[in-house]
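Have a look below at one chain only, the form predicted alone, in structure tokens format.
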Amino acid sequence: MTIFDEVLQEVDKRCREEGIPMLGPEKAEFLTTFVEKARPSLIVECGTAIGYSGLWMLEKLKAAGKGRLITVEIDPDRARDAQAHFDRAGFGDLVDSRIGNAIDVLQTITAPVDFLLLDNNFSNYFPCFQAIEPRLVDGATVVADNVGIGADSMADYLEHVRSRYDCQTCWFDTELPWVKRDAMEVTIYKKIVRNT
């Protein structure tokens, strides 16, 4: 077993025992297929928790030999735990962990973003998307978690992206203690050119 597998197992176990939100392996494997396909230079993640999804994405970035992750968590204790997990797994040099309200933190990012994961408070999806949109490159991949269980709370976000961009909703049966069926929304962002 690699150190990555060991750390991932520990994080998975703790999330299940303590009810800490995480993707679970079914959705994480799906997410990483898009990371592999996009080969992003910069992933931005809203909602680090203790690093479960970050570990999956960082493992793909390391394997690709390119890219980095900026991950945002509002809870300082969880953010510290996540960073410790990233460091132990050997990914510390690829990740920039930031603590604070995602809407505020996203406005401080100046680099082009080609991959975005929304996995924080459901009602913050649209404000977070709007905060980072000026940095999104044409063709950026945007993945939103929990669009099955959280659809009502993120209705503004879903209406916005579904009416403007190429989107797909993918459903999953999961083995998580708190949810057995949920969905992810994958959006390919396109810059809208306005004629002047």
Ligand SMILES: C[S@@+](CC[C@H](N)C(=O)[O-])C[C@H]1O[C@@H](n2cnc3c(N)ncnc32)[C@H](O)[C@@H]1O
Given for the second form:
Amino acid sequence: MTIFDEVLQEVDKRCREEGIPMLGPEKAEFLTTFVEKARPSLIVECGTAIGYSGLWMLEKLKAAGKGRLITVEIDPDRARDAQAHFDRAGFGDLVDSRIGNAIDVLQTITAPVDFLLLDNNFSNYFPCFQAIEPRLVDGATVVADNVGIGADSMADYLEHVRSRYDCQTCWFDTELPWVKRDAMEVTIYKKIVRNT
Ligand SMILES: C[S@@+](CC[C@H](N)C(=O)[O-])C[C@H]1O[C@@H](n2cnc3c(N)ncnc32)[C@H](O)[C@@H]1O
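Same protein, different condition: the form predicted alone was shown, now please give the form predicted in complex with the named molecule.
Below is the whole assembly, all chains and molecules, this chain first.
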């Protein structure tokens, strides 16, 4: 077993035992197929928790030899634990863990973003999307978790992206203790050029 597998297993176990939200393996596999396809230079993640989804994405970035992750978490204890997990798995130099409200932190990012994962509180998906939109490159991949169980709370986000961009919703049966069925949505962002 590699150190990555060991840390991932430990994080998975702790999330299940302590009820810390995480993607779980089914959705993480789906997410990482898009990371592999996009070969992003910069992934931004809203909602780090203790680093489960981050570990999956970082493993793909390391394998590709390209890309880094900025991940944002409002709970400082979770952010600290996530950083310890990233470091132990050998990904410390590929990740920038930031503590704070994602809406505020995203406004401080100045680099172009070609991959976005929305996995924080549902009502903040749209404000987070709007905060990072000036940095999103044409063709950026935007993945939103919990679009099944959180659809009502993120209705503004879903209406916005579905009316403008190419979106694909995928439903999953999961074995997570707190939810048995949910969906993720992948949007391919297009810059809309306005003629003035
Ligand atoms: C579903 S969990 C993230 C799971 C993580 N992506 C994973 O799969 O391992 C959501 C996380 O978002 C954090 N959060 C909630 N509101 C936030 C906000 N406004 N800004 C940043 N993080 C937030 C929560 O503390 C929680 O840890």
